[in-house]
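Below, in structure tokens: the form predicted alone, a single chain.
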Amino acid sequence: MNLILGLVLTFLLAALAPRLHALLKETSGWVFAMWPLAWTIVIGSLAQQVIEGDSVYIRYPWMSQLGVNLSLYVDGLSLLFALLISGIGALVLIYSGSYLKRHRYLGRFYLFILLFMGSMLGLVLSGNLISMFVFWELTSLSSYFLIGFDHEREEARRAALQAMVVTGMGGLALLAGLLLLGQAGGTLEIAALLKQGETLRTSPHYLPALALIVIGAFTKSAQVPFHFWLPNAMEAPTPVSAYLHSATMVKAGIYLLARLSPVLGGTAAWQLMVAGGGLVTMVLGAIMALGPSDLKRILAYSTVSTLGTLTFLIGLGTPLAAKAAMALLLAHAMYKGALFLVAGAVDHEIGIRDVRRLGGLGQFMPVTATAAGMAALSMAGLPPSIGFISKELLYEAQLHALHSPTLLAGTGVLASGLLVAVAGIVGLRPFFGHPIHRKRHLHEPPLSLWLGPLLLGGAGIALAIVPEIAASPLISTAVSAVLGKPTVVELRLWHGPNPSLALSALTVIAGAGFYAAQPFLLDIAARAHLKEWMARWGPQRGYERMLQGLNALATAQTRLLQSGFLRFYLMIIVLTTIALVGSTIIIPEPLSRWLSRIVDARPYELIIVVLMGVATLMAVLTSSRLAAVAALGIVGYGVALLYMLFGAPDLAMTQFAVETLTVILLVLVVYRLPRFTRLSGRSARLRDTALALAAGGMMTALMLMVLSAPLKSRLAPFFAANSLTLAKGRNVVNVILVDFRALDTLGEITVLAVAAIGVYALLKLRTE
């Protein structure tokens, strides 16, 4: 299957999904699920020869003047973030089905979730940055749809519009940021940009093309002080919050990091921003975990804890890091994935998502509790598991660390120990112990809901018994991809004994006294009044206000500029353009200039202008239409005058014959019309006078600067050399008028027309 073609193909799908629901009924999930298993299949054919070292280069042309083209650019990171975004796609498609059965906008879920796939899909393929842009906010606008999939609650909505403000401001940051790397690099293809890695690194526009793409994959990633929106999102169904902010949404910004990282990373700046923030994250994601008591909200700030660890790893820069990045980015797809599917059935069948309410599930639930089991070991880095494997390699990449090896292991034992603490309450729990909840009935959920957990769960474990099948094939071209350059990662389950595992051996021990410990601690952070302190000055607040602030600003700026007077909308225009055309002048030379040749004008043409001057005067001040209709004419005779004395003899013939029509023209309305009434204030007379002075100010202002610039036309020989052999006419003005400009013509012609049609509507007037 072409690359291109599946994507265009996946979008498709998604728009005919409602239909194609509306026919299959209660096997939509399990048909709709054979097309992320399709690409699961085609992705997978190409992983040979990644592995060989290739890449896979698709060129598409869109916009090749602005060098944007539909690029897709398949290496190890790309293939393998494509893997879990369609492998795991498939099983929540198969989920949905079951867990959203017989809702009336069931078939709309699968028109957003399939957009969303195919977005996130054409954002890891990408090869052009302008076309990675478009999928990544694709990606923000389909979640946007997914968050607020139950429109009717307010507390959906919200979240929904949470989401999108945050990650579309990013997203703003981003554009820019991509831009100067493209400024940078001469081009916007990324397979070239990877080779330009020391030339982005000393261009000037490294530094802010940096900060830009560090916020926008920072917003994404929901890193500290953006992590907010990602808690709130759990407002959507289970099904979104297993696929977008587990496996693949949030990852959407890791991926960005690892991506560019070649051609950004090893710098300073790099690690402090990057890894400096995937730290400080990691940590109080952790410790935020444990506050809540819904299963979901719990998941996702220690959701929020992981993509911490997977900026500072990436941040970070070593080759251990990015083996331990790659690893535990596998693992948390999988053991995460497999949580909050567990987290969805059990408030499927009972109806409870809080864990202090729940116990004892698992001699009703057997199968949906062994794949928690499953996946709660691998999140806690237990053996045998893939998150013990990436766990031993966090350790090994932050003990090797050029900078504060030891402070690192430590926040990493406190981080990992707070997780292993979070395993424990939601995979061991709600499962096990006395029971709490007394509904009878109670069985196991049907097969469409713990396929994809006990799938996701033991795939966690087969690869860590087996990893030369799957795992470290896969890690390896990640790895090299993010490095620059081949690398071979071994993954083994036991490596003896070493310090990466006596650091685990301490998280666990660290984890359980914090398993134990956790009523205590929650007891402190309610006395010392964490909640509320968090409530009233922490991020979430921040944006609210700052969203208020934009509500007010938005309604202050739609008084102003939208106040249903014509007038005021003039006003505005006039403004507008002496602003912004009157910043651009400089007068002095000019001025200076066009004063000197004021000497050399002769006194009748001076007396001209002063009359006119006067006259226009005259026009602005009198009461009478009349005098203003004769002031008006004096001002076009003295252009008339002008033109006479300047040797346009046949333009003053012109001037003086339309002057005479409009004089009397205008006679002939004024007179029907109604006596004058005073409509404004003196104080809006004056605006209006000292508005009409700065416009008419820059009009003479750049008519200063015209006249004083040399002439040096390439029109006018033209038109004398062709006047008569083109247009077979001596006088070449009215040529111009004729025959070069004859469209310009029409355009005033038809003003005159307009124009003639507003007098006669003046005349048909009746007034009582």
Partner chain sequence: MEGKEAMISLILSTATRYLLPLLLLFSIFVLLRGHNEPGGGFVGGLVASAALALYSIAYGVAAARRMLRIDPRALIGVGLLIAIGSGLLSMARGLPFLTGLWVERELPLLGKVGTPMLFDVGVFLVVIGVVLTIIFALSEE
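Numbering follows the first chain given and starts at 1. Think of the rigid core as the biggest set of C-alphas that the two forms share within 1.5 Å after superposition. Because the structure is a prediction, the values reported are computed rather than measured. First, how it differs from the form predicted together with the partner chain.
Taking 2 Å as the criterion, residue 150 does not count as shifted between the two forms: its C-alpha moves by less than this amount when the rigid core is aligned. For residue 204, the Cα coordinates differ by under 2 angstroms between the two forms after the core has been superposed. Superposition of the core reveals a Cα shift of 2 Å or more for residue 723 between the two forms.
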Given for the second form:
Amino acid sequence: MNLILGLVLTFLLAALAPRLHALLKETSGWVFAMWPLAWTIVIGSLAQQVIEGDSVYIRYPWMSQLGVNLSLYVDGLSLLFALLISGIGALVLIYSGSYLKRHRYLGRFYLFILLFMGSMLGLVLSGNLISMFVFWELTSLSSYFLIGFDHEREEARRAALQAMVVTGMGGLALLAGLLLLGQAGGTLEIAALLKQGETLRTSPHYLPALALIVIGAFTKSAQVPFHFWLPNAMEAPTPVSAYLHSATMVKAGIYLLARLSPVLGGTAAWQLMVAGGGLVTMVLGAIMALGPSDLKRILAYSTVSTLGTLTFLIGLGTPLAAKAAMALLLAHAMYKGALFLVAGAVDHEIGIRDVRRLGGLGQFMPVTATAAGMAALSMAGLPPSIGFISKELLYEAQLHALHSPTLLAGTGVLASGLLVAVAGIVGLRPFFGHPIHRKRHLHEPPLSLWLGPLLLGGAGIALAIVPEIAASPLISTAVSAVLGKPTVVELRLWHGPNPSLALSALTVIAGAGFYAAQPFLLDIAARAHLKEWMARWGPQRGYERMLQGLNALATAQTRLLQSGFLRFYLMIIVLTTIALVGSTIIIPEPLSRWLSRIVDARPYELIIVVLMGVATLMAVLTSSRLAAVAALGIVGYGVALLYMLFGAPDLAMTQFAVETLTVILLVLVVYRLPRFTRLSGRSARLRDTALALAAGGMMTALMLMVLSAPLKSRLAPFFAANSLTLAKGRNVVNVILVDFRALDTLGEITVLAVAAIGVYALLKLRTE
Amino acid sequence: MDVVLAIAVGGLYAAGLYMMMRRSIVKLIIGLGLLSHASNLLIFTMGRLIRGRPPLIAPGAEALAEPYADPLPQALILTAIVIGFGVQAFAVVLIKRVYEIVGTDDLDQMKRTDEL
Amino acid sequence: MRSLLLVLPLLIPLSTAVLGLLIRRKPHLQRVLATAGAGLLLTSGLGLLVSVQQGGIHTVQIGAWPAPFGITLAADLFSAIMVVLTGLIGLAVVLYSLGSIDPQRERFGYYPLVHILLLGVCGAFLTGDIFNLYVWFEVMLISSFVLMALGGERAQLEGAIKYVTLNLMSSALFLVAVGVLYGIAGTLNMADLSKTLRSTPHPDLAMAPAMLLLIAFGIKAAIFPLFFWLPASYHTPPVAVSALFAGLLTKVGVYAMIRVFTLLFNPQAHGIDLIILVASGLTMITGVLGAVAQNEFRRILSFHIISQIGYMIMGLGLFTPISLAGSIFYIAHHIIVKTNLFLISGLVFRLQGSYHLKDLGGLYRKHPGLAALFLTPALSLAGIPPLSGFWAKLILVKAGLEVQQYLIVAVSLIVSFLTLFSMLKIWNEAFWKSAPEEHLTSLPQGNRLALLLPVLGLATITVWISLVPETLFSLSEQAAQQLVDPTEYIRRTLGD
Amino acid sequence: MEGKEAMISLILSTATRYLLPLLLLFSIFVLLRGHNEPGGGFVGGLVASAALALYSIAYGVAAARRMLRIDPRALIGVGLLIAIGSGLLSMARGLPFLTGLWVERELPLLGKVGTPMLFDVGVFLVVIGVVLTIIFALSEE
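Starting from the form predicted alone, produce the coordinates for the form predicted together with the partner chain.
Now the full complex is given, and it begins with the chain already shown.
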């Protein structure tokens, strides 16, 4: 319950953030950081309980008819994520207050970042698939606003939209997948679902649900080929990149896969999709990280690679893989967060993020350089860092994989080696060597800008040196959650010479090679026109083409359908009517019986009908407006005569009067309008004639169909019997109008009244 | 006779729809007029035809004597005629104003509000 | 008491309108009267809703003539919900009009016309008689014609021609359907028709009027391929009128469709449910693509109405209790959100003098409050959780999955994504982009309250539905239950 | 030519002067007999408005408006008010809206009198108001 309150308060704080910031001004970053710090403490206090094997489960009904509850489910996996989110969140808030100092939108920045933090916490703590999805989408939304933070630049807006489009589409797939999963399992509560992996994996919904959920996870966690939004998201302010786009949000997909792996995992389909996708991303991400020269983009691609590794490990699903995954998750959050923040600090101090133009900064900003160095160590997987431990575990998992362990280990070494080079490029190169930059007043950034990176970088080392204090218990419980059974993990920096160690050594050598060969490799890539090729065939291009295609399709469709031609609209309505109503018409009687019913017509009746027919034809064919109006009047009088003949004197009188009035009106108006000219061509007229005749024929058929069955009016006998006795009138039609169905008449005179107001306004009111 | 009227109604519908699909707003109005005649006559026929027995209770009688024309469709049509008149009057004046403002009676020239 | 509650939603707007006609030379009094009338309508609607929820379906025999001989008014939960929404939108639009409608339109009967429109809408929701439904449709229609054309600007008139013509087609088809129904069943009371049509010796005959009504209501509801009148005209009148239309009019078509295809006809006969589902999918797609193609604030919103009508009838096409509940939930959510978006587009117009996205910009910077006000309904419309549109979508998607209609579910999800896409387009252009030129003014002081109050109020309701969706949903579920099993409706109407 | 037109208008105006009261009287007759014979508020209203329209042709719209004293649009309002009022009377007695109430005794000339006839009077006035509003406005163009 307290946790739910905590979430609510987080959102409330977010809503109030702009106001609070206006009050607090300079100190706002520190003050806001207290809130995630409090979260860290609360979550930390839960840790003991969870580590002992008790998960926390709270349920609060939200839309319970649909099985949607605001449930919280805290086990080792949620715990690890929640600690990262709140801990790094605190550091990022402190950092942001300084990084964006005096930015006009700093207040709004706090709003969105706190909104994000609350959503992310909600996501990992949710015990219900749908409430998790709610928070999932909220993280996308806050990410949208943060990427587009600098909203007056078009690139920022475009990148924000791109991230939203990619993750949004994935989100919808995810929703469908989660609902299918819930349907198969009969519940949306995660705790209950976790217990029925067997049933779910044999359900017919399994494969579609899996595929949809994997799409959701892959878009969010930037797996190839959905990865391209992540480097572009570097348009966001750097603390956002550090927080959302490396340490937390992009891991939501990883979280989801890990969370559901006891339910969905272990099948061939799972391994193919998840492990396969992850492996590809791991390698491609690492290769792509060598390309750019912008610090943040390099980091973004390396993040893609690591996300791939994590996905791969979860896809593999062995206990060893789960261990490696959780360790890598922890390690990556530390070192990548630190490196992003360092990149931000450098950018903040000298305004340059291009690695080719950075060098020798260490002598001016030693603390930052230290932080960067520690983080780079972990990223490169060198001892004594948590990154080293996780990489060893990765190799171990790969070497013990059931299928093609050699190949897997080989790709692992390739990717890790590349990342070693990248670590050198981003973590070492800017700080060592000769200062390229000759800017005066170059100095260490303020405390708030180096505190975060230093703590994160330091933690990466400390966690490795004394793993038993925090890392081992945390990872043990997390692994237990992923595997769905209690598991104890003991992390060790040194576990003697073994194949993994050999691979590590190989990795370092390869890394050094890649580092040295980078310019050469770039040259080859340039000669092979790799950039041009990617621009033409890459997924980014695919995204752009999709948008163009969408716009083109939308425009073409709208031009076609909403053409502006009234007759076209009418034609479609008529065609639809013919199709739908025509399909219901059945001909119950033989032709001969109809003929006999035609024969019973009296001659004068036929004369009236024929006259009406002639007048109708005249109305259609004449080129004189007044003749057309007159013909319409004749038809109306014919109708009135028919009413007269078939026992409807009231109708006849009304029809006569109304027809006269209408003709007068028409004459008054029409004679001021231009003469008829033949506007449409012959083929159009022929087409319309055919259509009109078909519609008319259908109406005739419809009437004949109804007329062939006898009518037994339920109402007429009542009116016949009671009109005089109960309603005191001999004219039954009038009695119906003013008594039996007076409400209709009330509506009718209202229509008349409005028509008069309308006519009056049309004629007298001119606003133009 | 009902068969004859069914055919007549079909003809009126065909003529009305044909006129509505022209480009001239005047023809559009005439088409609407024909369409409303067709609908009213259709309902009238649907109530089944009885010759010359209006639903008026004869002096001295307490109730309508069989056979009588069904009064209900008549009342419905009456309502429909009056509503139709109101709508028609408005539509007629509307096209007058449209012509004055837009300056043409050609509906094909009135698609600005649909254009992208 | 019950019969009073049923009649008040008709009497209040009618009397307000008539009194308004009589005092049309006193603009100040007119405004007070119009506001009071709308407030009373909302109150009476709420009273009706509470009463129906406690006491079951209400009926009253107008003129004390027993059903099916006279006209019966009947309110089940669905009707009552719709009447409340009508009152709500009426009040919001009247308030907004106080701050935005020019004195000339006021002099020429603007407020009475609005109230007669509300009368027609309420009448359509409350009547239990198919011909009377036609009459209320006409009342609603003619007042909408006049409101559409009132002012006589060129765009208004061009739009009105199409609006009037195509809606008259719909009326003609509706009238024919009523005639044919009478020709088959000899009765007009819908409950009685339900009974008669279920026991008719010629069940096939009833399919023709069913199709006619499907098309007639389909035109009013603006479903594919009958929606053309809507995008041609909704963006032409003053924005208060657009908002009123956008909120209520198409929904009357949807209401009628749901009413008729639950009470009179079995939608599972003759493949009607399939037709509705196909139409629903195509309506969603063509509507949203239309919105994607547009570059004008109100036109984007207009096309979104169409695509969202698709969701509403999707629930009818699936025809399960939960899917119908989804439709009702969707209608309620959409009426509030869509009206609000139109009103907000009006605020933007007031600030920047245009509806064209290319002329807009800089609103996020200068008017963060307005930006927040826009985001609430916009994101809700796009189905972003946890806003009301998300719940509406979720119910329908879940209902679709339950009956294995995967195609329509996929379509609905893709369309919701495209909706988001085009909402973000508005956000991008009008709010994020820097202003093409510095022409940002602030809202006129005197009218601020009238303009902002309805927007704020509707947004608050949206937030409330979003956070506590259970209330509206359980109401929708009960309403759907009454629709799925109409025996109670029939019993209460016919009294046996 | 001018003399001929003046002649026609003289004949018309003279005829109208005598026709108007007759036609108005006839319209009321049509209205009242409607409950038992063909006729009623709608047709009655049309007759009355035809008479007044004739007057407006003979003497001009301004004169017709003056003679009518009340704005035709107000007539619409009044008519609607009467129609609604006739329905509300029964509600005051606890009966549903628009329930017919009848005076027990037959009145001379009018016969049975009840709220449905009052309702028809409302219809009659609305129709006059509507037709005149439209015709006057069109003639003033």
